Structures are given as structure tokens and as C-alpha cells.
Amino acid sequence: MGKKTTHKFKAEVSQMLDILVHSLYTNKEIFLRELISNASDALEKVRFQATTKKDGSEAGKDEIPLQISISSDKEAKTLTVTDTGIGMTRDELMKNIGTIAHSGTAELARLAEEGKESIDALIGRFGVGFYSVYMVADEVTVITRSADPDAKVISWTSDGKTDYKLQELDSKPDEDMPRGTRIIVKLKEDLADQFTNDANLKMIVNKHSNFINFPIIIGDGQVNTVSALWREPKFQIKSEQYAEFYKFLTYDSEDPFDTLHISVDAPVQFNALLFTPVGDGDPFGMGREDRGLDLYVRRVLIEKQNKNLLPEYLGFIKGVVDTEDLPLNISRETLQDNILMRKISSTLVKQVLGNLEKIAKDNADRYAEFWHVHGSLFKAGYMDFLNKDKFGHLVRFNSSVSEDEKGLSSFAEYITRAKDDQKEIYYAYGPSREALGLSPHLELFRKKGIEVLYLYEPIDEFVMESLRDFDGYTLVSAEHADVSKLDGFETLEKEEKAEALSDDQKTTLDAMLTRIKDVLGDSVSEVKPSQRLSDSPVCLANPDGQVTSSMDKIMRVMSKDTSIPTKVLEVNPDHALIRNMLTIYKKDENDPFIEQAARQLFESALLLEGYLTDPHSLVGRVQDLLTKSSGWYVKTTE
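Chain structure (the form predicted alone), given for this chain on its own:
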């Protein structure tokens, strides 16, 4: 056995170890991920070395299986990680563990003074994953033999304080350790039970290192039995394999609605396996943060549910992304600002949107299934200005030409049904299809047979406001439609029009509208004849002609404004009720019925707009009018 020699750590290593040992960082299990990753790298080097031999042989392949073994000893309070990888010589051991390559002493000193920065960030910034073992260890022993046939077995031992001991052990090649590295961790007293529990160790491996490309053995069996499917050639994978992997990843009992397997070489190299669930995993909207893709670097989990890879409106997507180009130990803080991450994200978004476009083009019914489940969340993509055109092609709405509320229409489909010379796509917001079918603002559209897209959710208004146009067509609220343009279209059915008002009646109408304005006072900004109404006696319109009634309500909710807005009351001069009111007014301009009818019509309009909070007066008037009209009705039926 060779002489044991003692060596001092470099100053920056001692400082870093002190931070680790005294860390309050709670996710201490990360050390096992780091040791397994190092072991995997060592095994990859052996495999590469074998494939580059001139004769093509892989010496030792059959005799020495490429694997990682993890064992523990409760009584001794030790955890051992062994690999059959490339191993290290004495010089390599001193170089790899005794120093920190390209580290900054001043920066480490600053971290030591602060003492509160995330240890994960420290590991990531300096590439010192091995040293994370000192979060759980009182002492660590590394026993290694290089794959070089003449190599000696070397032992490295340290308590992680100021120095380490090196010793050459008596062992012949092919005995005990023919090649590879064994790391023996003497666990801290309070952590011994946690990290000598096989069930817990398997859980940690499944969480962080499940897709390592070599068998990881704990006890009598291999832990990582599910392969990194995203790394396999797409043409070799069956749909059943995708479904099995999806269920393993998400714990969903159903097969995925859709699968997207991506392999990208530029501008950044990565593989991704993305799934669209068949159902909404968050029906109550309570788990918006429970989203994101699992980010791997060379099969090692870096972050569970990374939220920077896909925007929130694509949060229904489940899956994994694996890249070769990121550092294995990159910290979460660095991930957020990493230019490679932004490139991956941009590519993923384009791939997902392109795939949805293909589904929509190839199978409208299948896309409708997707939309009914995930459409509400997808509509939040109105804020993705970089992908505005793709988003505009993918949104769907119910329409006045749909058979029921489940029918969907795209902007492109709307355009194919538009009238000649129509350059607007009209829309209207309402609580239901039935309510919109009765909306006074849509009477002229129904008369002219002009299609209107129906909006049922507040976010729909923001979609329209953000997009503003589509393929040369302007998105216009039906409430703000230019009546002169609509009048230019032919009326579908001939209808009996009321006899035109005489000059005398027009004068009386102007006077009566002034009287109604006096009755309603500041509740309305103006009372004027309407050009848009045909079936309803009155309707309310915003005086500025810009903000829709529904958007106004949204803004008032956001600002906690419960007041009733002041609007324009538009009156239909051809409606039978208004004509009767003209006759009554001409006889007696002070007849109480005029005031009663004015208030009733105004509050009925408020009710339709959703602004009437106190219906007592309206109900009282309705009962009074019914009592009077019932007396008239009795006389006419006698």
C-alpha cells in the first residue's frame, strides 16, 4: 500500500466548502443527482473510448457492465455510489477535485460573507457539483482506478474542511475494482436515516436522474426502467409507447390528445416530447402555477415544471425538453436570463402553434375537440404579439350562423361567408347565445343576414381589442358598427314598414324626446332617434362610440366602480309603443304615462345591458301597467 499524503485545498475551495457545510439549503438531495451525473459522464467516456478504437472492439464490454450502483449501510451511516466508468489517475483526481477550474476567489469570498445565497446557484455558477456532497457528509472517500491498463487504485479522503489525503492502494487490475469510481459518503448524524433508506433513494433517483442512459441499481433491481423516449428516432416509436410515457410523466389515466416529438439542431440543439392532454386538468382554474415543462440537460433533470419554456397560454402542454447546450448545473436564476433558453422557448412556441395549425387544417372536428377543452386558456395568447398572425388563425368563436353554442368559427371561415364589399368582421359580447339572439344591437344584422361572432367570456373582448384586424378585415363591435355601411346591404325579407312620420309627427317626436330627457335627467347623456333598431323600442349606446358596453363593465369591475354609466338612449320611432306614446304626448304632453313609460323603457334597457342592480321600481311599474292593460283587454274580449 502506498504512502498516504496530505494536500491543502486551494483557498477558494475551502471557502466554497465552508459555505456548503454550513448551508441552510433545504434541498440537500441534490447531491445524489450530482454524483450520478458525474458517474454517467464517466461511463459515457468509456463508451466513447471503446467506439473509437481502431479495431472497433469494446474491451471489457461483456465483463464489465456499464452501470451505476447505489448502496447504503444504516449501521455505518454510509452511502456508496459506484460506477464502472473511465476512472481517474492520481493527477486527474487532484485536478478534478482539488481545484475549481476558472473560479473566482473574490466572488466566493463575497458569497461566504453573505451566507444566504442559494447553494444551487453556487453549484451552477462554478461547476462544482461534486462538492454538494458535503451538505450531507461528515467525510467523503473516493476510490478510483483509471481505465488505463497500468493504472493504480487511488484513494482520496476529506472531511471537507481544509485538506484531503491521497493514497495508492494495493490492488491488482481486474481485482475488486478493474475500472471506475466508488464514492463512500459518511453521512451526518441527522441525515443518516434519510439517505440510507432505499425507498427514499429510489424516489430521488426517479425524480432527478430517471432518464440517465445507464442502469442505476439500488438493491436487487434497476431503478430507471423508463427510457428517455425523446432521444429515440421518431420513426421507431409506436403510439403506444408515447401513451405509456405520457401516463408515466403526468399520472393521467387517459391517452394524450396529441403528441409532438421535436428534434432541433439549430439555432440551439435540443429534443422535446410534448403532449396535449385530452381533458382539462384544472377545471376550476385553481392550478395556474401547476404548469411548465420538465427541463433536462443530457437526461438529468434541472428543473421540474420550468415556466419559461412556454408562455402561460400554452400551459396545457405537458412534456420534457432536453438540451446538450446548457451547463449541467445551471442555476434557476441563470435559466431565466439565459439566451439559449429564450431561443429554445421561441422554437417551441412556433412548433406548438404550427402543429395546432396543422390539426385545424387537416381535421376541423378534432381541432374543435381541442378548443372546447383548452380554448379558454389559449385565448390568453392575445398578448403574444410576436405570434399574432398564428394566434389569429387559431382562435375560434361561436357565431350567429352556428347551429348551437358548440359551433365554432374561425376568422378565415367568417370571411368566406362575408357579404360582397364587406370588409369588417363583426362581433358582440353577451352572457349566452339566447341573450345575444335578443340583443337590440344585433337587430339590423339579423335583418341583413350579416354574421356576428358571439363572445361569451370577458377575455374575448381583449382578444378582439388586441388583434384589431385579420387578413385585411377590421374587427368591429356590432355595437359600434357604421349603420350607413349596413344599410347598403340588401334586407333578407320584405317586412311591413311603419308609415313614415309626417312633419307634424317629427316635430312632436323631437318634443317628446326632450321630455324623456327631462324625465331621465343625468341618467342619460342624450335621447335621440335610432337608425339601428327594428324590433325593440329603445337601446343604450356609449356616448364616445369607442368602448363597448361589455368592455366598460370589465373596466368598472377592475376599478371597483359600481356606479351606472351615463349612456345615450336611442329610441326607435317606428315601434308601435313609441307611436302610441307620440299620440298620447300630442294630446297631453304632461300625461303621467309618458314619464312612466320613459322610466320603464330606460330601466328595461339597463336590465338588458346588465347594469340594473335594483329592479324594485321596474317590477312595480310592470305590475301597474299590467293592471291597467288587463282592464282594457277584458273590455275588448267582452
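Numbering follows the first chain given and starts at 1. If you superpose the two forms and keep the largest set of C-alpha atoms that fall within 1.5 Å, you have the rigid core. What you see is a predicted model; the values in this text were computed from it and never measured. What changes on going to the form predicted in complex with ligand ADP:
- In a two-body description of the motion between these two forms, residues are grouped by which rigid part superposes their C-alpha better; on this basis Arg231 shares a group with Ser346.
- Comparing forms between these two forms, one finds the smaller rigid domain rotated against the larger by 71 degrees.
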Second form
Amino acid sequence: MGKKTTHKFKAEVSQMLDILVHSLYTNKEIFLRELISNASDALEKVRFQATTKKDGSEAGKDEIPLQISISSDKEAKTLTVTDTGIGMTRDELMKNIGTIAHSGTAELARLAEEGKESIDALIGRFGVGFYSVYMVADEVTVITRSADPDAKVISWTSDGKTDYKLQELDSKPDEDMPRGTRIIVKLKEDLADQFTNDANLKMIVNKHSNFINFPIIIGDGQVNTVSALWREPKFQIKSEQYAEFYKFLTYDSEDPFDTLHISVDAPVQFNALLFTPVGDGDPFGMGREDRGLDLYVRRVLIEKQNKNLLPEYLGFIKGVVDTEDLPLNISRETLQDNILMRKISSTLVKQVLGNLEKIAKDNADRYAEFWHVHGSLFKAGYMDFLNKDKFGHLVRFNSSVSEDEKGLSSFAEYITRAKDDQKEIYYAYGPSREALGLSPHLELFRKKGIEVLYLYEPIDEFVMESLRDFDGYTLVSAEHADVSKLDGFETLEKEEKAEALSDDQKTTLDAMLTRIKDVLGDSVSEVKPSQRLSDSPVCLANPDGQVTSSMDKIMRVMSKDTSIPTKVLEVNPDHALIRNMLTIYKKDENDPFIEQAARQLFESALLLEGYLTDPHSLVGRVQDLLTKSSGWYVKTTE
Ligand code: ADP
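Got the form predicted alone; any chance of the form predicted in complex with ligand ADP too?
Expanding to the full complex; the earlier chain stays at the top.
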């Protein structure tokens, strides 16, 4: 027997253990799920190694059966999980259990610290790996023998506090432990009954580990189903079986929103089982690392969460793909630019998009549910040029005709509502439905009853810019709309038209606009009468041929440009304020009110566009005007 040595846990492991030991998490049984899943990974590695052997000998050809067995001892209050997997050498043992808390646990510790979510909810959701066993254990012993032919049997023991002990055992390894890992859990007093009861253990395995790819033995029988559900004929599978498999795969507690079972024979043979979760699965914004489909070759797991099978914008989909056509010994590196993989991928994408189209067609409410959860990610699909057409049918936007901000419109629906001669689909970007509802740029559209799609996220504009058109209709930013085209459409309500300007007033207007331009100087490129305004006195417009103001803003943020862009100030000659200004200007060209009003109108317009950085002078002027006008008000009502 080798010498017993004592080693301290690394700080992050200690921290993790401390959290787990003190956790009040009630669903402690998930520790078994974690141990079984580690055992299964270790078995997959043996199978994988065997399939990639140069001599071509097959998996499981040596007599050691690939399996997991669970036994318990009521007297000793122990539970033992044994696998015939890859095992660990002394170095691996030290590195894997003791040094690094796996990525999930590190993240969990961080989130627990932030305190946004209770630690208990986090444990259930992520799975915390090996260490979760300390929720139920006073002490754990790991006895393991690596598949490496010269490997010794090593024992690891710890009470999960500050350190662990390592020892090389010289028991007759080949009989007792040919290969693999045995985990002996000394149960806490109050939990011993619960976890030494075979019936209860079977129930736990069925609940959390039913679809593990290797037999799980309790007593004298196999407990789990060991079924590659994706390879079975669709008509034989019940929806509960799909749901059960989905929960096993994702740890989600809800049934999937949608299930897609695919069997393809050409151009590549493969089966796939794809799920769309109800929630977005990323409640903590941990990023999209947790995406990808598990790739199997003839039921052998080749890679978990493969990232090449589906593009990022379909990253909400969970599931498995199994193909006969790839060689078993394919390396993960060559998978990346493998032509078969690309064929599988393009077929999968088509199927997924086709399925979404079907949902949208059959049940718009159900599609809206999908869209509100996964739409934001899905919109990144504008980069998938090969599927541009399908994508165009699947994107949704809130619209000026929607009842509220939840309402959605497709391009196709927009077209059914478009005016007879309208060949454009108009859109506008804004911070909210309220803001867009009041935007001066959309006044003409409101007046003519022309629908405008409302964009709230920066990515929306990229979607529009890259699609450019849909079914013969051009996608046009309302800001850039050709006013002469809109003018042709009938006005909805006959508003009281302001009296037309007399020739004399027209001359005064020209002069006053020149004066306003002088006042504002280089902050505007031009001051001109507007065709599009009805309720607002002024608005800022882009000089011809420029990008939309929101796109401009994004580009400025990217280039750290904080200057205010130079725009055209459009003035509404029919607005009461402008008419008053004309009267004042006519009386006295140098009346200070004109200058004050010009600055005020310009800065208010900047404010609306989100460009005003210093509100001081604007606020000062408002107060000055209010003081004066209240004075007049008092006088006139005396
Ligand atoms: P994770 O499984 O997420 O990596 P764990 O803390 O559960 O995190 O396990 C850490 C590592 O210990 C595993 O990645 C694996 O290398 C090793 N390990 C755990 N259990 C076993 C086992 N039964 N057989 C072989 N290796 C194991």
C-alpha cells in the first residue's frame, strides 16, 4: 500500500464546497444525476477510444461490460456508484477533483455571490458536478483505476472541508477493479434511509437519468431505458417520451415548446431530435456558450454541444444529431470543415426554418409566443444569405397598426394592408412605441394612414439594410421616404388647412429661414420649408443619401465619435408658432425673439433625436419664456 498524502483543496473548490454544504437545497437527489452523468462521460470515453483504435477493434470487445452499478448498505449508511469507464490516474484525480471547480460551478459561485438568484435555484438549474455529493455526504471515497494498462488503483478521500487524502492501493486490481471508478458516499445521518432504499434510488434514476446511454444496474436489474429515441420511428413515440428526453437533455423543468424529429436519407443519412425550449434558457445572460447539438455517430457520442451543426441564430435549439455517414474515429478538429457536416447542417437549417414557417402559418399566436422569447436571437439570421427568403418570411416587427407593443406584423401582412400604389415597406427606429407614435418624421404617415414598422433594437436596422426588399416591395426607412410619393396618397381626415401663405408672407418666410440659418450657423447644413410636417413646427432631416439617424448613432458609438451630426432643419410653414414668428419677423427683422425661438426649436429637435448632450441652455430658455408668457397671461386675464 502506498503512502497516504494529504492535499489542500484549491480556494475556488473550497468556496464551492462551502456553498453546497450549507445549501438548503431540498432537491438533494440531483447529486446522483451528477455522479451518473460523470460515469456516463467516462464510459463514453472508453467507447470512443475503442472505436478510434488503429487496429480497428470495436468498442466493448474486451470483456468488461460498459455499465454503471449502484448499490447501498443500510448498516454502513453508504451508497456506492461504480462505473467501468476510463478511470483516472493519480495526476488526473488531483487535477479533476481538487483543483478546478468546473466552469459551471465557478459561474455558479459568482452568481451566488451577486445574489440575484438564490443558490438553491442555481444548483437545480445548472448541475454542479461531482461536488454536489457533499450535499448528502459526510465523507466521500473515490477509488479509481485508469484504462491505461500500467495504471495503479488510487484512492481519494475527503470530508469536503479543507483537504483530501490520496493513497495508492495495492489490492489486486484486475479482479476487484479492472478499470473505472467507484464512488463510495458515506451518507449524512438524516439522509441515510432515503438513499439506501433501492425503490427510491430506482425512482431517482428514472427521473433524472433514464436516457443515459449505458445500462444502470440497481439490485439485479437494469433500471434505465437506454434508448436512442431519435432512431426510433416517429409514430411509435409518445409526446411524453419526447418531453422526458428533453428534460433529461436540458435539465429544463418545463416541457419543450416544440419538438422536431427528423429522419433524412439523402444527401446524407442522419436522424435528429430538435427541441425549442419555452424559455430563452439564458436567464443570467451567460452568453451563448451553452449552445449546440450533441453529435452522435451510430449512437456513439462524438461531441457534446457541437457548434457547427446549427448557426448561432438558431442557438436556442437543443437536441441531438446521429449520422451513419461519418467515420467513428473522426477527430473533433476535422469535424469543423467536413463536407458531410456542412450538408447535415444545411439540411437541418432548412428543416428548422421550414418548421417555423409551418408554426407561423398554422397558429400565429403560437408563433408570437416563440418570437417574444427567441426572436431577438433569431434576428441575427439576417446574415444567413442562403436562407434570406425564408428568413424574410419569419421576421416580425411591432407596427403602427398593432394594438400595443406586443403586437407583431410580418412583411407579408404589411403588404396586405399597403395602399394600392404603394411599393415600399416603411420602418422607423425609436426607443419605444410612445416615442415613435409622437415622432415628427412619422407625421405624414399618420396623416395618410400608411403603416410603419416599429424597430426597437439596433439589430432591427441591420435586418432591414441587409434584406433590402421583400416580395417586390422595397424596405425604406421612414426618415428617407420620398415625400412626393407619399403626397399622392389620400389624406385620412380632412384637417383644417392653414390658410395658404400670401406672396408677401412667402418672401418673409424665405428671409426668416435665411436668418435662422445665420443664427444656427454650421450646426445645420440647411434650413428649408418642410413637406412632411403637420403637427410639429420643425424636424431634423438627413441630407440626401445619408444613413438613417439610428444607424448613424450606432456607427458613431463604434467609432467613439461624440460630435453632433450636421442635419437639415425642416420648418413647417403652416404651424401656428411659425406663423407668429413670421408676423414678428415682418415687424422687426432683428427682434431677439426670432433668434431665441430658432435656438429653442433646433435644440428641441436635437433632444427628440437623442443628440442633445447639454440641456442647460435649452432649460434656461424654457424658463425665460415661461416667465414672460405667464406675465402676459396674468395681464390678459386680469
Ligand atoms: P464536470 O463533469 O462538469 O467536468 P465534475 O466536477 O463533475 O465536473 O468532474 C470533474 C472531472 O472529474 C470530470 O471532468 C472528469 O474528468 C473527472 N471525473 C469525475 N467523475 C469521473 C468518473 N466517474 N470517471 C472518470 N473521471 C471522472
